[in-house]
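Just one chain is shown here, as structure tokens, and it is the form predicted alone.
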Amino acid sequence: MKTLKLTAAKAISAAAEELFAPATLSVEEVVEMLEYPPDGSMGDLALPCFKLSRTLRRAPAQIAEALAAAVKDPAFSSVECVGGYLNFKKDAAAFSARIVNTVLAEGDRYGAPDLGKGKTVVLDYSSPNVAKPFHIGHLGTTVIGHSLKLLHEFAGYKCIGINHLGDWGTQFGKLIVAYKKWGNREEIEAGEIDALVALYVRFHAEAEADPTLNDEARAAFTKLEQHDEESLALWRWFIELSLREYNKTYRMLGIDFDSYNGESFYTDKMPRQIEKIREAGLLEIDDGASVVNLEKWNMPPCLILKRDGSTLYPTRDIAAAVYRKETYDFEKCIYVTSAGQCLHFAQWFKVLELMGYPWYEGLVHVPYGTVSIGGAKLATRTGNVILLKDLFAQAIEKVGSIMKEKGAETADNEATAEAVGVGAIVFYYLSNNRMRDINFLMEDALSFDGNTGPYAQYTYARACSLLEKAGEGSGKSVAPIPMCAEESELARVLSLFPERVEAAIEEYEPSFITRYILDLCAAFNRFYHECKILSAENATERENRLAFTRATKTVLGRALSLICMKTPEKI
């Protein structure tokens, strides 16, 4: 439809130049004004002429009537004046043929906007805290972040994915104390991250009865900061065990990172930035702590140093942002974290601006809503979590059972079950606007009925099956012959993909793609059920419908890949 908009805008602009000179309407202005009518019977595009009344010194209905008589283009079967609107109806056969043939010609690049040539985007996402398991609360930052990376890559950006591991802080003091008191190496190696979590949970339970354990933990972290070799060796081991576990999840999701530099990487890079803040006259002492006063911007002070001189999250994030700009020269640096951190990002973004870094405008915080279980907040220390590995395992097992019941054999049943099971969880999460809070319900996430990931993947497999039966050389182009309503509607939905991609990038919203996938699946399945494809009445009609099928496979496959989902060709 983007192409149709541009065609209409050019025709309107040319007609306006003749009708209303010296007043003019640029093509860009008209594109912005064109709308999709709420009812298809009103047309495919509409130009509301009310805003033009003052500029062109005529009533809206007069403007629409004059344009209707002057605008001529073979892409449209009719151009009509209805009140103050100029309504366009496309030539369905010509439009459908053009869209499908464009998809087939451009292949996997269809819908890719030319936004990122020569530009670099850094994306900071996933970023779990070391020695804690991947649970459902981590799914948001991981799949939203990776989907945004895939979308930006699709748009031509060079993307740097950074897993900013939470590998520093007092939690390591707690874990070191817990390990020395209650753990042993053999048990930890056997149990891996689950054993570390058990120690962490036990520490908090024991500390409830004996608060002095917290003092021991602070002292243990101080030793770590002072580069005590025994403490550093344990710390490195905890990171190794954690990454071993995390990479299993990343493999299932098809995710890899360009950098795993966590908080600890920036410890030697913070002093330079602290000194720059001081030199800018921004640093103030407040009850012994060093802060930047942000009262003028209606924010509380941004803490830079604690009373004891130790650093905090804002200090590390400022140092990390400067390092990334100097290293990657990014156009944008995107941070995908929970909405609960909005104030934190607003504060240190403002501090960077006050420090005089002009590129602060390229920093983008992409927040998302919270996940709860039965209405209860997730908390590792109390054990109230659903581990992603357990959730994925249940979903994969359920898919495997369904495949077995239906006798659906594939070349690799295990790989297919994993692709569909993991895809079900990802699709469930990304079906929602990212700011929506989710009360996670296992039965909903693992449902395979209705508008779900398995439904989308099955639709893709259906298109693959049709093309396999038809033979490799079929469905390579469309002839502009009269088409049924289902073909016309499918072409319309295919034409919307470029716009949905641009909107998803502009709004940092992967759910635009998820909802588009459901629209495309619905349009294709209506086409599949209502139109004879392999048994079409003549060779031209059969070739056309196979071309529609091939175009759907291309666009649906690309759309699924943009939200971290795999595309098995047989289910």
The other form holds:
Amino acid sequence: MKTLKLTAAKAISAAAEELFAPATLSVEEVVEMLEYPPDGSMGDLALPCFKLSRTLRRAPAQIAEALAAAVKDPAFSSVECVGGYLNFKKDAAAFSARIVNTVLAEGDRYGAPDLGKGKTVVLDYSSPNVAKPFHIGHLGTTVIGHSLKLLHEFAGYKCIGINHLGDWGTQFGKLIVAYKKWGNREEIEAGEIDALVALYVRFHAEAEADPTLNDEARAAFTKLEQHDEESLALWRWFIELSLREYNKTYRMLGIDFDSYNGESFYTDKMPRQIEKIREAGLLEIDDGASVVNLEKWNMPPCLILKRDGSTLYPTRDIAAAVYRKETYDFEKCIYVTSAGQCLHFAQWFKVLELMGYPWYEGLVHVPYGTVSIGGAKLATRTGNVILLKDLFAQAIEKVGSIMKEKGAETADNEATAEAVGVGAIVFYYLSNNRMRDINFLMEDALSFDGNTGPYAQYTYARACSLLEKAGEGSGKSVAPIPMCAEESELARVLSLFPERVEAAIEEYEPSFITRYILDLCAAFNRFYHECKILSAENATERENRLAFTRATKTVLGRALSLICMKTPEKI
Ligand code: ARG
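With the form predicted alone in hand, show me what the form predicted together with arginine looks like.
What follows is the whole complex; the chain from before opens it.
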């Protein structure tokens, strides 16, 4: 719904037909070429005519001049030629009224792209490794993944969120050995995942001195693989303890998964795929291991079976993809992981293609950059980890004390502090393009003044409070009376929401929404400071401004919720 661009493109295309026949300019082509000038004083929309010069065999300025004289549409108050550009100024009042009224009429559905009807998208995200710390490195997969799910849902897709838990592998042999030697049920129940991580760390320390522990661990894992009841019970318990912790974090973020089928779920689904790889003549033996050679595609071989016949991470992903296709018949299956796994995904995507599954094209890997804190890179091995729960707890506590300082009085301070504290971290994280490496600065994330989550949520609460003061029935529509610059600017930003949503989906980039939120907050706050709202000159103006406020509340609330942020009405 690129309202403004589409309106201009239609007028341009019609004019071009008269002016430049037999050459033509299609509406779609023009929509692609139209640009929003960086500075409003140059107009609201511009068509750079330079690229047209070859097809139309005229100088860019000549093209712009001819079009300026011929293009007519009541939506635009002026169409001018400046250099090689055709600049459009919209009729502010008519246009703004149309946008705000559209938002008010469509409400929560405003901006929803019509992309996904009847289609299913599977999203594989968060997916931590059981009994290992859930740390700041998982923030990316968790919030990018969930935002992408919300965005796709908004676009009408049926979405299946899968937490592909790392719940299988030799680490469980180690844990079982460690637990039997040094563990204590009550202590571990009480300590939850921290106690498990401690056991794991102790195992590694002791195995340094006594390498036979590793043999014991291998034997314990084999027993687990053979479905020994006692081992299975311990394994289930480890998963349950870990999930207990993950769920605390997920609850704060409002995340719920449709499936927690982790790696273990695919154990009995691998042989069929391995057979298929073999039948396709793809399997080679390399130093005892079975691999698929990918030299032709400039990649190292994809490992399918270890020397001892045990399966690997790619093997499980291949089986999982086939299972998901058969179960959900997805159009796309999206995997969100750190950029460190790019090669892994490229390799096994290629193997699926070579196996002859045509739907490999629907597999999408969405990578993201690293996170450091105060400049220090995080490493699980050296113990330099920041747990997500600690990060959230710290943010919530700080926000709580800032709110107290500011004398905030909300009905539910604790819930508000949680929404704002957690939201601050999410917003800060999603402010950058996902591939960028981020250095996390708590101070910056929590500031109420900068371009932060608290600032955005505060702006939302401001709109809510205005509407509450004005009363339920107010601000239901806009009349196209002359409007001030702040109003037109706010309407312009509101009109951009649909295309930002589409772009975010197309590029798998929730940060487009974060940046949109900042644009909208800036426009609304300028409007709020420059225009009298509750005390407007007359009833029509007051009603109009309240309608602008209501439309902002709707779009801002929707945008925040699309990036996993809660929207308290009072802060
Ligand atoms: N558990 C993995 C990790 O922590 C991420 C899993 C991603 N999903 C997948 N299907 N490979 O690195």
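So that the term is clear: the rigid core is the largest set of C-alpha atoms that superpose within 1.5 Å between two forms. None of the values given here were measured: they were computed from a predicted structure. Residue numbers count along the first chain shown, from 1.
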- Message: Aligned on the rigid core, do the two forms place the Cα of L282 2 Å or more apart, comparing between the two forms?
- Response: no
- Message: For a quick test of reading the superposition: does N214 move by 2 Å or more at the CA between the two forms, rigid core aligned?
- Response: yes
- Examine L520 after superposing the rigid core and state whether its CA is displaced by 2 Å or more between the two forms. no
- Rigid core fixed, the Cα of A23 shifts between the two forms, in Å, by 2.6
